[in-house]
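Single chain ahead, written as structure tokens, the form predicted alone.
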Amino acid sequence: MIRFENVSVTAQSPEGAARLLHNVSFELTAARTAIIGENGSGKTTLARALGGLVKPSSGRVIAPENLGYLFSNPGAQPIMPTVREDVALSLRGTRSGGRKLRREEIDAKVNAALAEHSLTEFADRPCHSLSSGQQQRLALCSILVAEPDLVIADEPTSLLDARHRRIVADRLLSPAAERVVLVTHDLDLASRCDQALLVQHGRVTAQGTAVEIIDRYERSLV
């Protein structure tokens, strides 16, 4: 279950509190969700409450605990020297029927995720040494080896070209995990998820469809 409840988010600067979610409530019940609204308007703030990488001011998320992050600086996740040891780290304390996985069983699942992600030629090499795409495919690797139930991706498109832009997002709305909560401007990526959110002024203002939210959207920019 994903459910906000009169959930807000208060962020002190030099001129004092600032209120950057002001009680949002929603459930989320699709597969793919796409999280919509101009800059500022709260759309990041959201998706880190709902990761639990930003403390809500007051209120309640309730969100899977076996989820993961995808930022939109390809260059900030990786973690470890190596492509296969970024990956390999995910897999750290992963459980199989009660026990923890052996090292051959790590070492098994990180070769099929490298090469169901297009990645065994760069298994060895340093994660700094790969392209902003080939970074972030590393990360969207790196999470989705550990099976994660909810995927939660930050503008993961922004900062590529139009070959990982394509795939990037194909593997994000394939059914890799069972939840993906996207933030993105880009509306033809909005366009495949199930449903959209709007966030304005730190409020979500309309919930539906993404076809029905993107046009709401749109009409309120003109």
Given for the second form:
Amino acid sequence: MIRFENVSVTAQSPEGAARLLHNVSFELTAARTAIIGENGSGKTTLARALGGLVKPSSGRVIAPENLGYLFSNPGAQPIMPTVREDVALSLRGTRSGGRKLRREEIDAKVNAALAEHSLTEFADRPCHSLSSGQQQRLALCSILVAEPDLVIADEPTSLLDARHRRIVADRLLSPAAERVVLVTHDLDLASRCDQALLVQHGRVTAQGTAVEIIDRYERSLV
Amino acid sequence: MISLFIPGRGPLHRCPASVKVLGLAVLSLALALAPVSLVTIGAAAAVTAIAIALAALRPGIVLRDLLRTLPFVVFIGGTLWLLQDGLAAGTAAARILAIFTLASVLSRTTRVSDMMAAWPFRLSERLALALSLIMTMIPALLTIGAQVRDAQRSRGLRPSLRRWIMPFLVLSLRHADDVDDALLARAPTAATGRSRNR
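In place of the form predicted alone, output the structure of the form predicted in complex with the partner chain.
Whole complex next, starting from this chain.
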């Protein structure tokens, strides 16, 4: 279950406390949800609160513990020195059938994940030496390899070329995939979701089917 | 002297990580304890040459790694020359060069994850993660430093340490926050050991 109950998020700034989210309440039932809204409206803060990256100043967030969060800046995502090691980190300590995965099992899963995201040729390259688009694919690969119950992706296709944008969108939004919450300015991508939230000035001002909410958002821009 | 793994098929690439870690420890200790003498200088030179040969890396990589150690070698050697004599300076310089070369060859021919899985690091998953983070942090900080320099050049500012240090520190601290978030961003495993802000 994914639910926000009167969630507010406050951040300290030189001018004093700034409220980034105001008493936000909603429940997500669909498998694929898009969060849309203008720059600075609070989309990313909402997603970070959902992902447990920021603690609400009041209210309660209910979300699966086994989730992966994809940053809008993929350069901030790698933890380990090389591509292969970074993907393998997500599997360290993972259990399958009541026991920890063996080294060979981790290697096999990592190789399959690298191949799926066209990263095999970069396996032994330092993460920081990849291009932005390659880093975005690596970030996605590192998150998905752990098979989370929920993926929160902040602008997951913003740095990708057309081919990889299509591949990543198809992978994230495939019916068989894990539950997904997308923060995006790409309304074509958002329209492929089942449900959408419109965020304006730190509040969720509309919730409904993706088509309805995108239409409402576009009309509000005119 | 922390370098990054380079794929290869040389003898040291095929050697188990635990043997290499143990070899580094034993040889470093032996070189550190060896007396000040021409024999020690010769042994250190031989260890350096053999390690380079067994690593079978491109000469440019080895040369670059050796050049990085040069300031330390010159400083220590020069100081000892002034305070003691040429033999003490030569022995210290040869020891440092050999130990740095062994460490460099180890990290160039061994993945961090293999090294961490090897004894004695295997004892602690958290220690392994902490060491890996340090290895990742170095190129990240170099990149941040270059970004600050480029941003200053793009505004027509001349390079200045005073103007460079403050944005570098701010961005480095922000990067540390990003790394913390990156640990939280993964699905929870024993390896990351972080719990979410709920």
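Everything numeric here is computed off the predicted structure, so don't read it as measured data. Positions refer to the first chain, counted from 1. Heads up, when I say rigid core I mean the largest set of C-alphas that superpose within 1.5 Å between the two forms.
Relative to the superposed core, A177 shifts its CA atom by 2 Å or more between these two forms. In the core-superposed comparison between these two forms, the C-alpha atom of L159 has shifted by at least 2 angstroms.
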